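First comes one chain, alone, set out as C-alpha cells in the form predicted on its own.
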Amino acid sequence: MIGFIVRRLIGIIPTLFFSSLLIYSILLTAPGGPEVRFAQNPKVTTAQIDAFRARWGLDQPIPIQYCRWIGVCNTRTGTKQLADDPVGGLASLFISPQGVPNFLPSGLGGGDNGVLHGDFGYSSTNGQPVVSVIGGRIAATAILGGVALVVWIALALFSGVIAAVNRYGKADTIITIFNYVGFSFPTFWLGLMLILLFAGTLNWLPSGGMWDVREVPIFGTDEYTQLLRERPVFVLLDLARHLVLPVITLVFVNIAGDSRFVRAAMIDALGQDYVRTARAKGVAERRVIVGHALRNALLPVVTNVALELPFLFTGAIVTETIFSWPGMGRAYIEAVSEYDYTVLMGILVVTALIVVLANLLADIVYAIVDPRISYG
C-alpha cells in the first residue's frame, strides 16, 4: 500500500503540470485580460494601461509569462535584458540568483516565485497575495462543504439502503419521487425559495452571510476567535443558523445521484450468493444488510463521493453566491467579474490538486472497504 501511494504521489506531478498548462491556455483564450476593467473608463489613458500591463508582466511573451507563473523561470531577468542579449538573457531566465535552476526549492538555492514555490502571484484587483486570498476563504468553504458532505453521505446511504431493502415498496417509491424532485430543482431557484420562505415569510433563519454582523465580528479575525473562546455556544449556534439554508440547498439538490447509486449497488449486492449464504446460516438481517451487502455496495459510492469533493471545495459556486457565503465559490465569481486572472488560476490549480488527491483517497478507501483489493 505504501509503495502504491508513493507511486501515485509521483504520478500527480505530471498530472498537475498538464492541468496548469491547460488552465493557463484556457484563460488565455478568454476575451480581454486584467486590463479590460479599464476599457470603459475614459480617465484611464493608453499609456496607463500599457504601464499596468508592464507592471504585471502582461507585455512579455506568453511562454515566459507561464514559465514565471509556474516557477521554472525567475522574475529578475527583465524584458530589456532579453532584447539586448537573447541567448544570455534566455539562459539566465532559468537560473536563480544563487546560480542553480530556478525550479528547485528555495532552501536549495532555487527561486521563490511561482506555483512550485507556493507563490500564486498577486491579485490584480487589490494587490494581495493569491495565497492570502484563497487562505482567507478556504476555512469558510471547508465548514460549509464539510457539514454538507456529512449530511449528504449519511442521508444518501440511509435512503439508498431503505429503498433497496424495500424494493418497489412504498418506502422505495417515496424516496424515488423525493430524489427525482430534488434532482430537478435548479440550485439557484431552490436557494431563493428557501430564503423567501424561511428568511422572508417566517423569519426563522438569516437570509445569507456566515455571521450576525450586529453581534459577531468578521469570521477569521482575532476578534472572532476571542469571542469564540469566551462564548463558544453563542458563536457556534449563530454559525449553525447561517449554515442551515445553504446546507439544505446543497444536500437536497445533489443527494439524488448518490442515493440512486447506493440503491442500485445494494440491490445488486443483496442478490449475491454470499448474502443468500449468510441468510441461510441464520445471520441477523441487520448484520446481513450492514455487514455484508452495504460494505460491498460502497465501492461505486466511494468513486462518486471522490468526484464530488472538488465540487464542495469550490464551495458550490451558485450556493455560496446566493447565500453570500464568504468562501471559495464566491471568491471565484468575484474574480471572474473583476477579470482577476491570477486569483482564478490559483483557485483552479488548487481545485485540480483536490481532484487528484480525492481520487487517491478513493483508491485507498477501496482497499479498506473491500479486502479483495490489494495494491502490491
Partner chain sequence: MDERKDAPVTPAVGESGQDAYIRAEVEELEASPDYDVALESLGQWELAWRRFRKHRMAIVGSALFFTMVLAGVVGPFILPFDLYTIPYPDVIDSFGRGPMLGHPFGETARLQWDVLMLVVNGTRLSLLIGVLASIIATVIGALVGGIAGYFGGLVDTILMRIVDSLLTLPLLFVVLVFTKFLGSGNWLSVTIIFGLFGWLGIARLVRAILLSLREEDYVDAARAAGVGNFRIIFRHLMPNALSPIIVATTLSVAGVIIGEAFVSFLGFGVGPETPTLGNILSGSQDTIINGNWWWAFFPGAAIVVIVLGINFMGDGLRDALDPRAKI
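Structure of the form predicted in complex with its partner chain, given the form predicted on its own:
Shown next is a single chain and nothing more.
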C-alpha cells in the first residue's frame, strides 16, 4: 500500500511540472506585463519602469523568470554576470547561497524563493504576499464548499437510492426530470433567481456576503473570533443564513450527475446474487437496501466524489461572484480584472495541486474500500 502511494506521488510530479509550465505560459499571454499599470501614470519615467523591471527580474529571459518563480533558480544573478561567464554564470543560477542546489528545502540549505518554497511573490495590486491573500480567502471557500459537499452527498445518495429502488416508477421519473432540469441550469442564473425570490420578493434571506456587516465584524479578524467565542449561536446562525442560498445554488446544479451515478450503481448492486440471497433469507427490505446493496454501491460513488472535489472550487467562482462570498473564486475574478498576475498564478497552482491530490485520493480510497483491487 505504501509503495502504491509512493509510486502515485512520484507519478504526479511530471503532471505538476507541465501544469506549472502551462500556468506560466497562460499568464504570459497577458498584455503589457506587471509594469502595465504604470503606463497611465505621467509621473513615472521610463527609467523608473526599467528600474522596476530590473528590481523584479522582469528583464531576464523568460526561462530564467520561470525557473526563479518555480524556485529551482535563485534570484541573485543579474544578466551582466551571465554574459561575462556563460557556463559558470548559468550554473550558479541553480545553486543556493548556501552552496547546495536551490530547489532543496531551505532547511537543507536550499533557496527560499519560488513556488517550491511556498513563496508565490507579492500581489501587484496591493503588495500583500500572495500566500496571505490566498490564505485569507481559502477558509471562506472551504466553509461554503464543505457545507455544500455534505448536503450534496447526502441528497445524491438519498435521491439515487430512492430512484433505483423505484426504478421506472413515479419517484424515479420525478427525480430523473429534476436531475435533467438541474443539470441544464446555468449556476449564475439560478443564483440570480434565488436572490430575486428569497432576498428580493420574500425578503427572508440576505442577498449576499458572508456575515451581517451591521452586527458582525469582518470574517477572519480577531474581533470575529472573539465574538464567535462570546456569542457562538448568534454568529453561527448569521453564517448559516448567509450560507443557504449559495449552498442551494451549488448543490442544485451539481447533484444531477452524482444522483444518476448512485442510481446506476444501486441498480447494479440490487441485481446481484447476494441481494437475492439476503431477500431469500428473509432479511427486511430496508436492511437489504441499506446494509447490503448500498454498501456495495458506495464503492464507485466514493471514488466519483473524490474526483469531484475540485469542482467545489470551480463552482465557487460562480457562486462566490453572485453572492459576494469572500472566497478564492472571487479573489480569482478580482485578480483577472485587475491583471494581478502573481495572485492569479498562486490560485492556479493551488487549484492544480488540489485537483492532482483529489485524483490521488480517489485512487487510494478506491484501493482501500475495495479489497478486490490490488495495488500492483
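The term rigid core refers to the maximal set of C-alpha atoms that superpose within 1.5 Å between the two forms. Residue numbers count along the first chain shown, from 1. Note that the structure is predicted; figures quoted are calculated from it, not measured.
For residue 126, is the C-alpha shift between these two forms 2 Å or more after core superposition? Residue 126 C-alpha, core-superposed: shift of less than 2 Å.
After core superposition, I'd like to know whether residue 277 moves between these two forms (criterion: C-alpha shift of 2 angstroms or more). Yes, residue 277 moves 2 Å or more.
Residue shift check between these two forms, rigid core fit, residue 214 Cα at least 2 Å: Not so; residue 214 is displaced by less than 2 Å.
Looking at residue 290, what is the CA displacement between these two forms after core superposition, in angstrom? A shift of 2.6 Å.
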